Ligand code: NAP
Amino acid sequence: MKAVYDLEDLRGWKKIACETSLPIRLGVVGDPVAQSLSPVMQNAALEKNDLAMRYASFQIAPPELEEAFDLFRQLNFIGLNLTTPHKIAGLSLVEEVEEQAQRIGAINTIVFRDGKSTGWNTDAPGFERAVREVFSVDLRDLRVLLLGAGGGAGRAVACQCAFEHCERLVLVNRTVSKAQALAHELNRYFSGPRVLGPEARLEAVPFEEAALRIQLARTDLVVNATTLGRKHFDPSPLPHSLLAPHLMIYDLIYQAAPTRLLAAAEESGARGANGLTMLLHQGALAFELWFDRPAPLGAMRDALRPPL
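Please write out the structure of this chain alone, matching the form predicted together with the named molecule.
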């Protein structure tokens, strides 16, 4: 099996199918995609469940997505994961979109069944499960400050906070107009009778130290959904001086080395976790949609552990 397939491979799939010992019936589609940990995690799940098939990576550029989607369908794929930059474009390819995914406006999972394709978003509930697992708290009880509310992942996190009617949600984004637009969209989820004092339950604020300092005093959970931290020289999205021991910090970035944000959280006595648990839970939810059975979480988790 190749590490990454492309559109040319899909067009000549008969030849590929002859070369692989087990049929490839699932995959992740992205651009870039080589960095994805989904194949190692999903193949561990398939093996654990004695499902005689494989999950592969597909490097597909945006103009190629529609043709690739038709080929996946013709080739009897069971399902797909979509990653950057296809999560929004995927919406218009599937015949049906599940209700929450429709509200989020992005899909990361496709199920092909009975001649029909359905799009789901498992990033959002995967985030909620991850927070419960790593911090032993429910999202609905938290005051959340979300950095990077303008991106696709930030939007999924914000929507899940809204669906759960979390105590408070502060949307922060470099381009503040995007955070403001999202706050406007989610406003109806925060108009309930819960009374927490004079402060608004939903706010959009600029990515500025003074504004963040005020908000962090009334925050339980900080979520980093910016891309800041993916490169080793990236600065932390929050100045070290703003971190305090009462905070929980969830960084969606899931590389092995701690990001500057997580390193600073540890030094400040705050609890921190990286995005591996979200990756795990969104993948487990996708597996359950494809196979209608519980995902083997232990095997999937083991597959994601960095080698000692």
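Okay, that one was the form predicted together with the named molecule. Can I see the form predicted on its own too?
Below you will find a single chain and nothing else.
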């Protein structure tokens, strides 16, 4: 089995299928996708449940997504995960979208069943479970500052914060109009007073140091949903000087080495965690959608390195 397949492989899948010991019936689709740990995690789950199939990675560029999707359907795939940059575009490809995913406006899990495709978002509840596991606190009790509110992962995090009626949510994006549009969508979830004092429970602010400095003084949890940190030379999305010991930092990036943001968090005395726990919990939820059985969470957790 190849580490990564592409559109040409899908077009000639009969030949690929003859070369694999077990049929590939599931996969993660992204651009890039080679860094994804979903295959090692989901293949551990398949083996634990004695399911004779495999899960693979598919490098598919945005212009190729529609053709690839049609091929996955024709090849009788059971399901897919979508990662960057396909989570929003995937909405237009499926025939049905689960209600929560529809409200989020992005999907990361697709189920092929009974001749139709259904889109789900397991990122959002996976994030909520990850925060509870890592920091031993419920999302609804936190004041959250979200960096990168414009992409599919950022939307999922923001929407889960809204669905949980968190104490306060600040949306930060390079294109501030995108953060403002999302704030407008989520405004109804923050209509009730919960935070003492006059400050708004929901705000959209520019990605500027002065604005962030003001907000971080009244923030509990910072979430990085930007792509800054995927490459070793990327700067931190937050200057070291803005970090403080009272903060919890959750970086959705889950590479082995700490991102600069998490390294700076440790130096400042803040608690930090990478996105492995979110990967685990969203993946477990996806497995349960595909197979209608409990996910082997222990086996999936053991497959991820470093251990959670």
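We call the rigid core whatever largest set of C-alpha positions still superposes within 1.5 Å between the two forms. Residue numbers count along the first chain shown, from 1. Owing to the predicted nature of the structure, the values given are computational and were not obtained by experimental measurement.
For this session: For residue 72, state whether the C-alpha moves by 2 Å or more between the two forms after rigid core superposition.
Result: Yes, residue 72 moves 2 Å or more.
Exercise. Once the two forms are fit on the core, has residue 16 moved its CA by at least 2 Å between the two forms?
Worked result: It does shift by 2 Å or more.
Exercise. Does the C-alpha of residue 235 move 2 Å or more between the two forms once the rigid core is lined up?
Worked result: False for residue 235: its C-alpha shift is below 2 Å.
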